[in-house]
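The form predicted on its own is given below as one chain in structure tokens.
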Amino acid sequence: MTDSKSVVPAHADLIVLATHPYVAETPLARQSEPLTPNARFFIRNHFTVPALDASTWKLSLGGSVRLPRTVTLAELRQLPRRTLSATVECAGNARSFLPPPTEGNQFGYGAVSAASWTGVSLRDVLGPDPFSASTREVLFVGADRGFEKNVGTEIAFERSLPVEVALDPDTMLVYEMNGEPLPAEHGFPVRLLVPGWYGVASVKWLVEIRGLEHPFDGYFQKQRYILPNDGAEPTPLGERRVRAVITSPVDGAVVQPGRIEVRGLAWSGNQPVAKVELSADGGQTWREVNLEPASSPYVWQWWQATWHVDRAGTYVLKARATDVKGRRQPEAAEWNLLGYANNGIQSVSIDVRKAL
């Protein structure tokens, strides 16, 4: 295939925030199957989506590999082929709850998906052994370009990993979507994915892998997707924090006393969540609800709970997770200046009345 359809037209389920570039998140109640179609797949991008021809895309490898060569998609597809499920999220995921407000596409809660990835582990493109012992970084390139203001130039989007998370197994170079070739708005024909990392390291449209002897310090490495880090210089974004949605029923619902049906989603970095806990007065009182196991460190888990409520009235719920590692949400995430990683508690105000 030469070529990958736009989902664009088809999503209107989405939320659009932007349309140059185009940006969109996915309506929590809209999240309802284990794995988001490609359709509802939320979308962020920081330049126009490049056209690109699989017949004659090429990835260049370069700086301090020890082999610098180009491969192609053929060749790529000729490697041992692998699938792993992940979910992605957006570095600006619920910005806009986060106060005072911040620049940034405001997002709510939407910013965040879960598909399955097909494609090769980078590690098996690169080889044995591929980067001069001075290596410090991995930089990767995508094809998407544009004028950044805040830098008074056009630029390409370009990151850099550690090399020890650059050659980690479950590091991929992936080719199809849920079983589809990538969609035009998800990084067709190529992207990296970084799973269990925001999804700003899993660069679209890749075209350059380069090894580099010093540290990055590209636009988007280091004046954005950054986070303070006590007064010493920022440090770039990586894994994920450890979050719960709910999901249903949607902020603002209207209900009946009675016997209440609580679902959510919950995720953290590299690792499954442990427990979720459930709170239905605003956070005084917590209990734990049924968590379904994960299916991959990476992806997000179901959980529910049944909620009984006899009076009318307005009732506040929120959830909150609890990794393997024993990390937990916080009631609200520290505010940073471009309002990234928001992990804080989300409300969900209720309103249960007597049906008339």
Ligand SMILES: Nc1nc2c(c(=O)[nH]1)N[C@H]1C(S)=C(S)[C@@H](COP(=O)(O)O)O[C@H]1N2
The other form holds:
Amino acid sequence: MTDSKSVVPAHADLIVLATHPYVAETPLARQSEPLTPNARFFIRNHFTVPALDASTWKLSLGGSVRLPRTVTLAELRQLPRRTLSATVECAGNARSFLPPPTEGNQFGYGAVSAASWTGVSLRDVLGPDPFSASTREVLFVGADRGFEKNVGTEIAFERSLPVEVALDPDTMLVYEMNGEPLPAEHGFPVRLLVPGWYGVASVKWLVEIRGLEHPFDGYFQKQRYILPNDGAEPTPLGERRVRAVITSPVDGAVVQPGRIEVRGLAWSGNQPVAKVELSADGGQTWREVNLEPASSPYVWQWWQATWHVDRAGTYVLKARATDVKGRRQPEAAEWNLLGYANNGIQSVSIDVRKAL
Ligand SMILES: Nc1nc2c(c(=O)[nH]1)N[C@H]1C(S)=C(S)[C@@H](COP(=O)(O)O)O[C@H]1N2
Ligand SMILES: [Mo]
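Alt. form predicted together with the named molecule, vs. the form predicted on its own above:
Shown next: the complete complex, the earlier chain at its head.
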């Protein structure tokens, strides 16, 4: 069990941005396996990790559900079990590359990871026709809470979904991550998984689901994780934007002329990536790389290309992805006050030098 006062166990493989609450990203160079091992999966907490006991944990179903009730973990485990691979990306991923600087965790490209998730479809938990006819949204409440200075009081971590997204068969309540019970920092014992959406939708330490007859206007729904965020009517962030990253060679690497293997990852939201292109001249010319097929619509795909370089010099590598719906990532994403959803193209500078 997690001690609510303890800091999350040290993750030697992560870059720690903050400890209270704990926020840590995965270095790009450590994204070396098809899925991210649990100990290397990025962590984005807003409050202290709550200490929950699986044997007494209960999920309460209320609000505009037709049949208010509670569900235990044993009951969840009796429902049809499914496993789905999905990437989780924080909307703040790559925020530090969106000039000028914005408030928030200054993530590099590491606020993203992927795992196989096991649990049940939320709609199998809710049953047929679960909500009153006037239900508009479904609210998900985490057990974690704390003082939020922008609100001036203690709040819980909570976020809503449109009913049709909540009832999508791929929206799941998950209790295993990469074949192990969910680690404490990733939502033990049960979290929501909205597989193609920015991570904020996937509420950890889930304890309550509530049908709502009005749009939810909580802090994390209407003041954070929104776009635009310049005072215009805010829309809560939903599906992830398409993007590619280069994992190897790393920015600043020194290599010898010859054949250089370039590798990376690409993902989108609710659909796979169709094409990744690589440029070795800062974006003037592009060629298509070898892209692995997707093992699920929601999970990243590895790609690889061989780059032949004869002459010494500094080169800028760029990779850009296009998903199966034809959405291609932009050269630069539009700046926004809170630095969200930056899917602008990454630049990786490589120094090609002959060995002395
Ligand atoms: N209860 C709760 N759920 C949460 C959060 C949180 O702070 N509390 N953070 C959200 C955000 S912003 C992200 S990006 C993901 C991060 O999931 P991870 O820590 O498992 O990587 O969890 C989401 N779910
Ligand atoms: Mo996030």
